Every structure is written in structure tokens, then in C-alpha cells.
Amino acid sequence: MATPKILVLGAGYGGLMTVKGLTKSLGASDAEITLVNQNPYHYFTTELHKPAAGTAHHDHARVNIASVINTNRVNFVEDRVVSINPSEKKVYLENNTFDYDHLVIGLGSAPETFGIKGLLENAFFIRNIDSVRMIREHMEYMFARYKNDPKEEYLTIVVGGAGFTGIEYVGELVDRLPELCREYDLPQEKLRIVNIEAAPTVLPGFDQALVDYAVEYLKGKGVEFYLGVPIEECTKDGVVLKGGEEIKSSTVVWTGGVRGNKIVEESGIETMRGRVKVDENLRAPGHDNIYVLGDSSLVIPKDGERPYPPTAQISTQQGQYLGKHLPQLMRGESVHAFQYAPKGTVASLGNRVAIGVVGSKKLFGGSASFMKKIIDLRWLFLLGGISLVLRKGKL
């Protein structure tokens, strides 16, 4: 009997946890495991707001994949996925084609633009290592230009979206911009950080006392909030809000939401806004050999109507579940349903301040910031053990 082929697409939080688990739950001759990723590194999506603002080097937000997986057991392929053909059980890459018996899709997300005109063409996105490098370099170039050509839009940063990524990025900017003012001899009073959110509140769904704390802290640092005001258009000169107000800015960064990956949408697998509503074992509907996790998946609680938000935390747990239970599912055995167990949520507001909920306890300021750093260290430990914590960890 041929050795079953397991193909894992994407080395994000879910994909890496899946292959790390499979190397423990499967014997060396039980299956061929192949992991495909576009880059030779895994990047920490929860850390990208820091290099985007310039408060950390982008190398702090990534780790070499070969250093955290067992390359004797996992065939790692650095290539870009082009298409998935479930009927043929094939995945087409830019430079290769792979057959599979069991497919795990963890290809991440794409920006959700909500049809805003000009957004894809004129805004920056906190998406990956390359995109945050571009944001930082562009922002600093605009600051450098101001001395010779003092246009206010060079010193105006518009952040679209006040969810997690938006607020954490704004928090990093609050820490970074005073340093840049000194570096480029700029008048700090001319700087503007404008955070625009279509919903009536920042961090929708978060505890109101924590939201109030975050808004007051950031306002105290000079951040301007436009809440309940959608962006209608993004141009090369800035943004136009509903009602016609224009905010001139040379640096517009969009953090206002994600949708599933287009490759999954085009594969013929049933999706909702590009995401797959998976069953209790994380299978795609109508495909008992295809599993979907991370931002490409939709997991709806038994007692709820709204899906869990796509976070690193749920992706990690999905990967741990598949890493442990995929061998049983391959054999046709019954396995308990995936159950997401939230460990708490913490949003940083710069390096020393944060807000969060852990269990039933609300955390503010320094104690929340310390908890955020502990959560980050936990992921490093899960990924690469104590050696990775010592290499990459920061308290």
C-alpha cells in the first residue's frame, strides 16, 4: 500500500503547528509530509505593526522555517501556490506540482477593502515582512522630504481601521514618531496621526472600559480619532471621508479587515467572503480529505451566530488539533470536535502600555503590557522551544 501524502500549504501559525504535531503523532514511514511556503521564513503577524512603525527591526518578526521543523521528516518546499484542484487531488505551484491524499490549507488572508475606491492602488497594508519594510521606509522618506518641501501631508499618517492591528500600529507610532522628529529635525507639533474607523467605536467587541482607556491614552499622545466615519476613497493625495471631508496624507495605511485567500475561493471549495466554513474536524464541506485552518477558515461556536475572529491564537489551536488528530481522521476513526479555548486577548499600545482580558480579569497599562510579552514568548516556546525564546524573546 502506498504511503499517504500529506500536503500542508502555508507556514503560518496553523501550518507550522500542524507539521510539528504530525512529526510526533506519525511514525517516519506512516506518511510523507510536505510543507509549502512562499518564503523561507515564518513571520509573526502579531508583531508586524512594530517594524511597520520602525520600533523593531523586521528580523525580530520572523524565524527561519528550517530551524523550527524536523527537516528529516518534513519536505519543505519554498514556492508559491498558484491553484488547488480538489477533483484531481493536485496543487499547482509556480515551479512544481504536487499530488496529495490529504491537504491542509493555511494560506492566510487578503486585505478586505469593502469596495473603497483607490485603496489597493494608493494605500499601504500591514501584511508581511516586505510590506512593513515599505511602510517604514516610505514614512521616513516623507519625513526627510519635509525640510526641503514643507508640506503638511508629509507629516500626516492616516491609519484606516481601529481594530487590533490598527490600534497596535497607532500605539507603536506614538512611541516612534518623537524619535523621528529628533532624527529629522522636525517640529513635533506638526505631526498628525489620524485613525479612521467606520464603526462607532475602536476595537469593536472589546470591553468598553478597556476601549475607553485605550482611546484616552492615545488621544493624550496626540492621536486624532474619526469614529463612525467610513473612508469613501483613497487617492494619491490622502483620503476622502463620507460626507466629503478630505484629509491630505502621503502615508495611508489600511488595517480595516481581511478576507480569505483568493486561491481557496477559486478552487471550487465552498467559501463565504473567501473563507471556508469548516466542520467540527476542520474539514471543508464536501471534501473529507481537505482541512482548512487559520484566516482561510470560519469556525462558528455552537451557541453563536458569528464566527470567531481570525487570530493567531485560534490558528495555533487548530494546528495543534490537526497535528494530533489528523492520523486518526486519515484512518476514518471518530475524533472529538475541535473546540476553541480562548486564553485571553491583549492589545499593545506601544512598548510599555496595553489593555487586555485574561480569564475574567481586565488588565490595563504596564501589567497588560507584561502579559502581552508573556503571550509572545509562549508562541516562541511552542514554535522552537527555549532556544528560540532566548534568541527572539523580549521582556
Contents of the next structure:
2 protein chains.
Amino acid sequence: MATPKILVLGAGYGGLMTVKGLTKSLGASDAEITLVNQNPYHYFTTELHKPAAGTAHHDHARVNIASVINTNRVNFVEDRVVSINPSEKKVYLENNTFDYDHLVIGLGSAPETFGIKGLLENAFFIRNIDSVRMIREHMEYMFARYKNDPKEEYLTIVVGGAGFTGIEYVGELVDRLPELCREYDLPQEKLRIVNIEAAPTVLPGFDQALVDYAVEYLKGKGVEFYLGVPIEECTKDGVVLKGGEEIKSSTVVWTGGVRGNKIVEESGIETMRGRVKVDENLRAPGHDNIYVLGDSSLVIPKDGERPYPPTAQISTQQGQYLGKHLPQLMRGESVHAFQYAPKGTVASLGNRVAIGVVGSKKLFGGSASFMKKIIDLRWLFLLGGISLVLRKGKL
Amino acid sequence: MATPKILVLGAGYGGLMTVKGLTKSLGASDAEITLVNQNPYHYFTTELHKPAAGTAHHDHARVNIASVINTNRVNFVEDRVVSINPSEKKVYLENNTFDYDHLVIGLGSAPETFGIKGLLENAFFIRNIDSVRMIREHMEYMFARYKNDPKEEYLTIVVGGAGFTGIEYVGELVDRLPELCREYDLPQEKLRIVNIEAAPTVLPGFDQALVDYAVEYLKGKGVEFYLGVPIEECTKDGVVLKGGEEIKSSTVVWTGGVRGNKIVEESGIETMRGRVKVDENLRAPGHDNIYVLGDSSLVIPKDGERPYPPTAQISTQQGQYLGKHLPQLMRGESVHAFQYAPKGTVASLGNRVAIGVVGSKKLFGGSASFMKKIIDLRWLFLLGGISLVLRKGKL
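I would like to compare: after the form predicted alone, may I see the structure of the form predicted in complex with another copy of the chain?
After this comes the whole thing, all chains and molecules, with the earlier chain placed first.
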């Protein structure tokens, strides 16, 4: 019998954990493992708000894949997935085509615009290294222009969405303000950070005391909140709110949500807004050799109705599950169901302040910020051991 | 008799040297000295090509005026000159109006576009701190965009003019290339630096051996030269050359020349392309209480026909002359003519290579580069003594 081919698409949290686990749970001759990723690096989605604001260099939010996987065991292919064909058991890449026996899909998400006009054309998105580097450079270019042509919109940053990413990004911007004023000789009182959210509150789902703390902190730093106000349209000049108010801004960053990847949607696998509602072993419905994880997947709690929100935490656990149990699943053995164990959630508000829940404990301010950094370090540790923690970690 | 009022407009090389000289050549009660400048800082025009390329931070090209003048003796006013009225003996600023008895004008230059269509609207200019910060940020923003939308024009920098500034800027860009490729994950072979000059040679007026050295060095680094080819038009998409060839570029930087300041032109003082042809004591024709120096002035050598080119060197010497002799000139005494003593000219090609003539000696490569840095340090020394050299100087 030929060696089975395992193909993992995407080196995000889930894909990388799968591959790392498989090199332990499989013998060298048990399977051929191939990992496909469009960049030579993995990036830390949970940290992208920092390079997007310029509070950290984008190199702090990525790591070379070859440095954290065993390349003797895993064939790493830097290429872009074009399409998946389950009936042929083939994946088409820009420069390659791969057969597989078992496929793991972790292709991540795409921005969800909720049909807001002009958003895709005129807004920026906190998505990946390329997009956040562009946000930072764009914002800085606007600031540099102000001294030559003092238009107020150059100094107004609109953040659409006050969910996790939106609030964390606003927190970084607030940290960055003094530096920006110094660097571009700007009058601080002219800089505006406007956070717009259609829901009536920031950080929906968070404990009210934490939400209040965050809003008060950010308001104290000058952030303007528009809550319960949907954006109707994003134009070249800024945003138009429901009701007609226009906010002029050269830099609109949309953080309002994500949906599944188009490639998965077009593969013939059943999806809901691009995401695959997986079975208890993370299999795609009707495909016993296709597994889906991370933002591409939809996991509904046993006793719940609403799916878990897409996070790095659940992706990591899914990857750990597949890394450990895929060999059994491949052999047709019965494996206990994947069970997400939420460890807590901490949202940073810049470098020194955060809010969150860890276990059943609410954390505020400095102690939450410390916990957030521990969480970030934990991922580095899972990925590359103590040496990566020392190389990339920051407290 | 009332204390005479000396008003110095512009804290460039000439204006600053004048003021610094006057605080030595005049007693504390001999005159009221006022220096007007639109920024709180003086910037080093000769170094602007570095922050424009990003090889040095713009703070290395400026110094706070209050830190290099005696503010007990000189009234420093941060304001923008709006108009000069010689018959009223008044200068109108944005927020003030000043009377004067003796006026020193050192308001610098403006870009000379030679009527090239679209240049003022679409090109960037190496003029001051604000403009070079904008060039750098614009260029970097274009590079950041490339990974999201790979258009070749984002990676093409067109430098119009191969005079002193143009060649020095190209030299810095060449130095910066590897860093830029690293920072923006760009393929180096896609980056283009195109230098376009209407004259048949780069660095007109320079010794041919030096010119050859510069061109060969820069060509070796991948710079493309278009010599003897005027730019016909600058558009949003790039430049159109005479003959119709179009070069697509998102970043066109014009270094093709300067002309005098419009404010001087509109003051009623006789000018040629905005510059005042001064008498042997640097006085404006027909105004025995108005002195003009730097790029605002035009000095014709005794035995020559063409005026000296506008440089920091001649401005500095003019300022030293007025700083020393203005008190005598104010009293109506006869003073020997201003005599420019060229000390030589060195053009840098990045941080390690240069070409130039010092005295009668031609210099190439590293030794010329060393000499260039000594020249830059000399200005720091004149301005703020050894402490400024230590604080701002770089070798």
C-alpha cells in the first residue's frame, strides 16, 4: 500500500499545530506530509493591530515557517491555493498541483463587509502582514502630507467596528499618538480617532464592567465613539453614517468582522458564509478525508446554538486535536469529539493596559496586560519552544 | 536717537550667520535685532536628500534655532512672511507686523519648473523638512502597496534633474535599496531608479573625470539614466519625455532647479526670476537699507558673466560678511566688496562614496566622501560650536 499523502493548506494557527503534531504522532514512513502557504512566514493574527498602528514592527508579528517546523519531515511549499477539487482529490496551486489522501484546510478568513457600499474599495483591513504594513504606511503618509497641505481628514482615523480587533487597534493608536505628533510635527489636538460600531456597545459579549473600563480608558485618551450607528457607505473622503452624518477621513480601517475563505466556498464543500460546519472530528460534511479548522471552520458548542467566535485560541486547539488524532482518524478508528476549552479572553488597550476574563476572573489594567503578554508568549512557545520565546517575545 | 531696528527674514545659512555675526559686531544697546523664520528650526538644505531617501531621519537635518542663537540679544519670531513693503519700511507676517530700519532678506528659493506641464501638481520637491518627510513617506507607502496590488509604477522612482541635488538623492536611494527590499518584502530586480536630465550630461559644470566616475558608479548600482532628454509633462501616472516615451512612476521627484522667492519678487524690489542682483555690499538696487543674501540674491563674479550658482557655501559667506560689516554699512561707512571664495564642491553618492573638487584637487570615492562629511561638520561648528558637532554630527 502506498504511503498516504496528507496535505495541509495554510500555515495559520491551526495548520501549523496540525503539522507539528503530526511529526510527533506519525512515524517518518507513515505518511507524506505537505504544508502549503502563500508566504514563507506564519504571522500572528492576534498581534497585527500593533504593526497596523506602528507600535511594533511587522517582523515582530511573523516567523519563518521553515524555522518552526521539521523540514525533514514536512514538505513546505510556498504557493497560493487556487482551487480545491474534492472529487479528484486534488488541490490546484498557482505553480503546482497536489494529490492528497487526507486534506486539512486552514485557509483563514476574508473581511465581512455586510454589504456596506464602498468598503472593499476604500477601506483598509487588518488581515495580514502586507495589509497592516500598508495601513501604517498610508496613515504615516497622510500625516506627512498634513504639514504641506493641512486638511483635517489627513489626521482623522476612522476605525469601523468595536469588536476585539477594533478596540485593540484603537488602543494601539492611542499609545502611538505622542510619537506620531513628534515625528510629523503635528498638533496633538488635531488628531482624531473615531470608533464606529453598529451594535449598541463595544466588545459585544464581554462583561459590562470590562466594557465600561475600556470605554472610559479610551475616551479619556480622546477616542470618539459612535455606538449603535451603522456605517452606510465608505467613500474616498471618509464614511457616511446612517442618518446622513459624514465623517471625513483619509484612513478608514474596517475591523467589523470576518467570513470564510472564498476558495473553500467554491470547492463544492457545504459552507455557511464561507465557513464549513464541521462534525465532531472536524470533518467536512460528506467528506471523510477532508478536515477543516480555524476561521474556515464553524464549531457549534454541544449545548449551544451560536458557533464559537473565530479565534486563534480555538484554531490552535483544533490543530492540536488533529495533530494528535489525525493518524487514528485516517485509519478509521473512532476518536473522542473535539472539545473547545476556552481559557479566557484578554483584549489589550495599548501596551500597558488591558481587560479580560481568565478562568472566572475579571482582569483590568496592568494585570490584564501582563496576562495578555503571557498568552502571546504561550503561542510562541507552542510554535518554537523557548528559543522562539526568547527571540520574538516581548513583555 | 532711537535704537536702530535690524530685521532679518529667514533663518537659513545666510540669515543665521548674519544674526550670529551681529551679536558679536554690535553692542547690546547698539541695535534691536529680530529674526523671523516660519519654523522653530533651521534645516540643512545640503542634507535634505538623505531624509528624502530615508537614509537619515529628518531630525538629523535640522536644529532648533533657539539653541544656536543668543536669545538674549536676538528676538526670534516664529512666523511666516506675507509681504515686504520697502516704502513703509514694514514687513507683514501672518500674525505680526514689523517696522525696520535695516532689512536683511534671506528667504530662500522656490522650485523652478521651466514651464513643464503638471510638475507642480504631480511631482515632489526636495525643499524643506516637510517636503522630504512627505517624499519618504509617499515612497514607502507605494512600496507597501505593491504587495497588495503589484503595479510596477509603485516601485519606480523618477528623479528629474541630474544636478547636484538630483545626483546626491539618487546616490542615497541606491544606498537605501537593500533596506527597502527587506522592509517591504520586495524583489530587488523590480525596483527602478530613473534619472532624467535635459542637459547632455549629469552634474553640468563638474570635471568630466568626476562626472564619469559618478555615472559609472550609479549605473553599476542599477540606476537608469536618460540624458539630453527633457521631460515634457508630469502626470499622475509618471512622466512623458520629449519624443513621447512615457515612464510610469508613482514617485516623481523634481530636482531640476530653483528660482527666487515670490515674496521678494512681489515686494517691488527689482528681481530676475525672483532673485535680487545685489551690489558689492549685498544691497538691493535702489535700497540702501535692504540687504539680500542666499538663494534670494544673485551675485555676479567681478570678471564673469554668469552668476554664482546658489549654494549653502555662498550663503554662509554672505551671512558672515553681513554679520561682520552691517554695523559699518548702517553707519554709512565704506566697506570692501563681498568676495565669494569657493572652497570646493563635493557631491555625495550615498554614505560611502563621493566626488568633488577641493582647492585644485579632484577627489573620488571614499576620500571625497570623508571630505564631504568634514564640510557638513564645519557648518555645524559655525552654527553651534563643538557641542552641536558632537550632538548632530555623523562621520
